[in-house]
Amino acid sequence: MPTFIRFNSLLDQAQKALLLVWGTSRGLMLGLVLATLMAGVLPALAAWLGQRIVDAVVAAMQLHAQQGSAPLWPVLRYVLLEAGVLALLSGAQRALSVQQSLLRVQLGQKVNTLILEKAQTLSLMQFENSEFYDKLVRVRREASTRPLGLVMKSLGLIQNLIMLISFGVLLLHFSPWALVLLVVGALPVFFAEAHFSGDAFRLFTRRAPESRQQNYIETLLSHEAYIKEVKLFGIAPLLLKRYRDTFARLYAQDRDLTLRRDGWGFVLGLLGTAAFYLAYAWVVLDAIHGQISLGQMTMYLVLFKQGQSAVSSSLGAISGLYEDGLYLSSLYEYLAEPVHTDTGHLTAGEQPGDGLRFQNVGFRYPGASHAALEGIDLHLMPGRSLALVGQNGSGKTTLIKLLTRLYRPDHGRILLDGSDLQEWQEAALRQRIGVIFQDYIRYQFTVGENIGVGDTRAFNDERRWKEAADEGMAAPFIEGLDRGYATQLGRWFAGGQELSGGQWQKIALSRAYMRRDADILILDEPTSALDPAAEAAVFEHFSQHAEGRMTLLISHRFSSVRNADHIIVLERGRILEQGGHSDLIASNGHYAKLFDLQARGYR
């Protein structure tokens, strides 16, 4: 990357940070700008009230040596004035940093929002791809604070750029080389700056990978969820042996950076002060020859000192804005990313009560040596009972991601109702489905929004949960909570309350049910935490929820297995065999096989 400033690509980031500040308060942009005009133009005006006040004491002096007196208002008169420019200008910085805050928090809201809603447009395949998610790292860490630096640096380039039109028209006076001479020894500095600000986002870009391991590392060191394990196994040395090493790695090249660049700095801020001085030096030599009054030396030595500092602010700010720049590059690169519009329109399909249908399905995950489905055909009808079989790994998962949209085929379709998933309306066809995966969450909830979140338009509603809970088998060891529905849920908030996995299974069962318009129940390992009486009853309620529905069941225990209507065995993501339980048993195939396999632990 040029260390050279790209001004079209600059110029457009800036304009996109402004556009995103002024739609966040475009009271607090306004007032920015304002208090930033202010503080632009007030130094240079305290600077000639100085010399007014210098000239104007010295004239006093002569005056009260030659007639013993002198008036004091024209000396006070300077003053006054001064004093209140100088209150002015602390009221503009005062104002700057108020609004600066409050604009932080506002516009740190606005981004972090466009970046969780534009996540939820996003497609299961690119959570699950390493890259993007170090892209959405890098977004949610730095993107909520750069636009606002960038548009406090654009402004401070406006402000120090004010400063020195208002300083250059009083060292016009002076000399024109004076102006040469104050940018001229900012220059080396400001390549510097932005030669390292290149390097320091290649840097931070280069290494998310890491970064985002260092933060899992932490989560499992600190989360309750895994620090049973951890201890139990005693790997936290370890992981903190690992944590250290990637932190030695990345300071390392955190140091390398700094040295880099400090050194640097350093050395071509000596051009910088050099120039300061000879220009100090000719001010001095000038005064001394009577060539200015000695208020005007004052003058000019601070301009020249408050002017090599708002050149240097401005050069800086510039580099700042092209490390801002890029930085801020990934968030719209991020909110770019993109997004398959959901153009099904269908909400019933052309053959009601056809059910539902894949034919030839097959899919391959990006990157895989084989396909994790390949050649699928099966059909489940209303009030029947599907049921898949297979190892891990096996595909049956997956099959359920297509079934509910979260992944597309790569061929072949699936059907509802005589219509292809893809033209249906993606809200429609979810309010028909309820699920449960085998990694269900563990909301940090109540009880009663645990449950609710099955179906958001009843969230709150107090009724329903109860019937859920009750088909779910849970209400029996909720009410026995202290506060029932309204029990809050896991370590994470004060009074919370944690649940064995059996319990936590049948929150996430009621939460199936709590769709009342779903006609596709979909259980995934539904009793994997349940004791074998509490499986069974689980099981019978389910039977009578299921009546004149599509009942498609994955489970690793035959005894839940062989009710189904229809058993399905995959391997390597293929039908090896498909029939009902006595059909299976009969073949003597390799579902008979698992199941005497399994059959032998209870006999």
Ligand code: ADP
Given for the second form:
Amino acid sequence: MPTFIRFNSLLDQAQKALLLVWGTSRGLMLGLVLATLMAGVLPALAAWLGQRIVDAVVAAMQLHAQQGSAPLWPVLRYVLLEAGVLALLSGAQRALSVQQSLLRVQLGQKVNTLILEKAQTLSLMQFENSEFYDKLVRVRREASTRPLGLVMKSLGLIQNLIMLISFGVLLLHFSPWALVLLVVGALPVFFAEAHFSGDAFRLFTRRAPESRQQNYIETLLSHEAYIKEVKLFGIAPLLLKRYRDTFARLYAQDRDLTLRRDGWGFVLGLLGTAAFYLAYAWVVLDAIHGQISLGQMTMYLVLFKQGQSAVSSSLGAISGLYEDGLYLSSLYEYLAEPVHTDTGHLTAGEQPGDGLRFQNVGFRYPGASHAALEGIDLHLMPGRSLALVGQNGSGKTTLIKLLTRLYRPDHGRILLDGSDLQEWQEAALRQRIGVIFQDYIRYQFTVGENIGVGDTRAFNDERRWKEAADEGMAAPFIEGLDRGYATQLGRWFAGGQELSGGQWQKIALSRAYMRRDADILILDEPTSALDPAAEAAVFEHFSQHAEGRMTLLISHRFSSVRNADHIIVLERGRILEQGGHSDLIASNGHYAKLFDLQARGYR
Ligand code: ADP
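To test you: the structure above is the form predicted alone. What is the structure of the form predicted in complex with this ligand?
What follows is the whole complex; the chain from before opens it.
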């Protein structure tokens, strides 16, 4: 991309960043602008006063030589003024850094909130797309530094530009050509910086997947949840090797870029320095020839010195600006990610009481070669229960994700009470469904809150927690905990207590029972970690409370499955057999064979 186009988009990004800050805190933004202006203008004023001081001193010395004395005030006046200017300047710089610290906190919070809020509007499918996920990780990782960096560098650049322009105005008195010489000398290194900054960002973007892998390995090696298996399998050396290898590859790329960038920076920087010293020599010669005063010479030399450092800090700002700006463009790309807006508005179906219907439903994961589900027809009426049986990967969980509208079917329709699932209002639909997935979340919250998440309206309602825990059969063990429902669970936070797999599962079941109004209850292997007695009790209880509800159960245990009114056997995404338990046994097909296999295991 030509540099000037990138420069344009950079201005665009800077503008967005400034708007972001404006939206975060107007007071701080105005304060920053004011301090920037002051910090930009004051150095030139100080240099000009410096010239006045030297010239006044020279005049006073001449007067002293001629008359034996000279008034001090004309000189001291300027010294006093310069002291005042420097005090102001240091005030402006302090104001910049104070406001920057305050803004950093606010802006980080603001951008993180934007990112997290946006994440809630995205579909599960988007999260499962690794490219998208990379983007999310990337924007989150740098959310608290990049936007502020962009703003501060933009302001820093403006400050330096003001400074350089004001220096330029002073230098114009000396010679316009000296000014041209300095500007032309600085340009090549400026373009080189811009060029390599673009490269750096592309590198950074391209290797996001690898960085993510690095992070993942770090988690595996340092996280409580994984360390048990890592230790027992002794995979740490293997993981560490992978960690080092990835680093070595990334480092090689980094090193190449850094070397090229700094190599060119040095060579082109020499051009700038040459221009600078040419102008310097010119000033010195003019002073010797008496064409400028000693004060002017001092001033020009100060201007050169400070101008040089303003140029080099502008260069630093520009190179950082590109990276920050490109970060910001990913942020805006992420924020502009299309969301599937909730078009549905139905809160009741066309045929209330019709229950759930799948009509020739098919679904394929993006990029998958086979459909995960194909030609699925089923009907589940209120008060009835349905069990899904099938090998791992046969499509059971996918069916539930379609039913809960986490995905949209590619073919066919899913109807609830006679109306297409897609036409239902999101909130109305969610109210009707209670689901526990196999990989339910073990929240690092208190016991009560772990149950309360099942119904946000009753999140803190202790009475409801207890009712739900009774139904989920968690109450007896919860009451045995030191702090009962107030016990912190998990080990992440102080005082946390870990539960057994079966106890967690009872918590998850209770969570599902929090949804009293839900008339579709979905349990994806809800009892796999329970002992057989507990499991039997769960289902006993479950069938008592299933009245008028639709229940959908996934389980590998036939002792649970056999009680369902209807059983569907899935294989490779298709329905292989269906019917009641006794019909399926009688027809002596796949189900009967699996049942027999499991029953034999118990005999
Ligand atoms: P089950 O619940 O019966 O074990 P799933 O519904 O989870 O089976 O999976 C059905 C098929 O879809 C499998 O072949 C699996 O590899 C594939 N699959 C499951 N989840 C995803 C996913 N998030 N992305 C891509 N493919 C998936």
